[in-house]
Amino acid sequence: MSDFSTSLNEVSNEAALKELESEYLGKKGKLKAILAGVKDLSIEDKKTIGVKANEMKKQFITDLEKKAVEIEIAVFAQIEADEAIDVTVWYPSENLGHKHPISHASELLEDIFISLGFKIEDGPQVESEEFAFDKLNIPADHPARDVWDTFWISDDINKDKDIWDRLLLRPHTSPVQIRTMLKGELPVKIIAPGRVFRYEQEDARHTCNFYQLEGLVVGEGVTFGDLKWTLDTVMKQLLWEKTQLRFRPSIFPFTEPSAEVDVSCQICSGTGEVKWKKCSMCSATGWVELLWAGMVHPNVLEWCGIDHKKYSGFAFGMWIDRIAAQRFGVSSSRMFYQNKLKLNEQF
């Protein structure tokens, strides 16, 4: 047995391994040998020592097929090393392209938000009525619903739901401060950016498929100070320390007072004239409407199980696109969908 174990453990290849097998295991191998002689044995011998060979035998099988296994995994594994590709290898690449403005632009957003004590939150960009509008203030009959002509999804998914319950694409990212505040974690200050869908007439200032920032701050004595400082400090770091803001009373159904926030026009410096022509992007007026902002209403967070009369907040909204625009003189924000290489290879 210490033999056979011996020999074993030298074999390295299928064929020494089929010819040890021969040796102990073929029809003339020693243990057919042992096998042969045990009818010349006595009684007793012959229960000893037959029942030790069987033994030996079905140890024998299991030890050369383990071995086989062994054999074929080192096989294989040498194979593998034979024939292995390094993947990492550097090869010079050319054209690796830009980032777009946009990126650009919405992680400048980011990185500045973030360095006032933001989170950034995220959500679907198919949303249900009631998170795109009920939620906010906005009810089926709301003649505000008109301002948000929306993309539905097909009558024939949205045929057998309830009305609340209807999809359609996210007109704004507004449906984010919503599943923020039903999570019950306050205080709450996020920013929400990501891509909204509207039915615009398209122009130098709008398209139909863009993106927005909107921010929600939530807590004890939050005022409309603390949103204007907010504002004003994000603006200057964004388009530099000349920047003007101007607040327009407005009416939006989720806050109360609301404004529209428009940014002195980093195209024309705020003249309205470019070149001696009317600016396009400010409409000749040396103002930008980027923002909206408010303090958020009491029916939205009373619908988000806030007590309004312990919390109050602000939230504002910001179009990415037209402040890319502003931030690198892009005179028309659809230039940025345009596939222009030129104008991309600039960033």
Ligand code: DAH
Second form
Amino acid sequence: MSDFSTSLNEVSNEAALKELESEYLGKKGKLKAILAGVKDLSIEDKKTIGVKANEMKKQFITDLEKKAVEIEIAVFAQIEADEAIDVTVWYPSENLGHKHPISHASELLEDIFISLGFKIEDGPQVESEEFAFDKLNIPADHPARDVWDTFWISDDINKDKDIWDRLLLRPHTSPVQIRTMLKGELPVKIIAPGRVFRYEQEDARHTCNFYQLEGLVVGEGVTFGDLKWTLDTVMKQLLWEKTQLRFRPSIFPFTEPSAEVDVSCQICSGTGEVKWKKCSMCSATGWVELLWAGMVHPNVLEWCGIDHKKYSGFAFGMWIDRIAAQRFGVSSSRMFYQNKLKLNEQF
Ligand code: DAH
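Given the form predicted alone, state the structure of the form predicted in complex with ligand DAH.
Now the complete complex, all chains and molecules, led by this one.
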């Protein structure tokens, strides 16, 4: 045993460790010889020597494993020391990298909203069914659920959960509205940019994963007029001062009334034509659908503990990818996901 310990102390690399292992535990190893002899011993000796030999074997294995870890740590420490890079050293490079257009558009929007007094909120990408649907006034049997083609988290994980507690990849950023209101602080004035997921057939305008920006304002005397002013101001700042907004009536279970909001197309300045050809960005209509909005439904306020007789609110959602496409004049937001440096490097 002490021979083994002395030899183990001297070992400093993997090869030497392997050698020591086979010297003691290998087919022709010292300990193997002892263990092989056990069967010829008397019952008494088997009990003492046999047990002892087995204990020794276990101890050897534990010690060898410990040493292997020590060697590995030392090897990595050496690699770190040998390959250390001083990241503070100046190095002339023309290729510094840059923000992805979607991050760029998101940050431009965040700056505008912050300048209007909004705070930024965040929510998880793996969300509960309750926050993604039920508390937004979309119960399990509601036909509108089909609009949000949902990726559910696997049955293995969801099988023991109550129905409202099942997990999914959030198909929109609206659950952040619920999370924010449940904090119980009023007034609310937030935006929540983030990634969302939908089980979509991909085409020029649809991807399974994209980015939305949610907005929510709740307080006393908040009106649809405030909503219109806010979206108008933000879009004029983001795009150009002549940008026009068009509100069309729509239906969302969590807002009443609700609207789809079109923005005059930047590519053709709302004329539907570019160089006497039909504008492909807006399909020659002069408008692009970029926003959804409405007054927060009283049910949603109540379920978040807010008295709907005293308080009112507006909410809106935008598709950051499409806004980025408008702002940077790219015809399909899907191109942002193709990792083409030629495209990304232009922004
Ligand atoms: N969450 C909706 C969607 O993904 C968009 C939306 C509509 C958000 C109306 C809102 C809203 O805040 O008020 O389709």
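Throughout, rigid core stands for the largest set of C-alpha atoms superposing within 1.5 Å between the two forms. Numbering follows the first chain given and starts at 1. Keep in mind that this is a model prediction, so the values were computed, not measured.
Once both forms are fitted on their core, the CA shift for residue 229 between the two forms remains under 2 Å.
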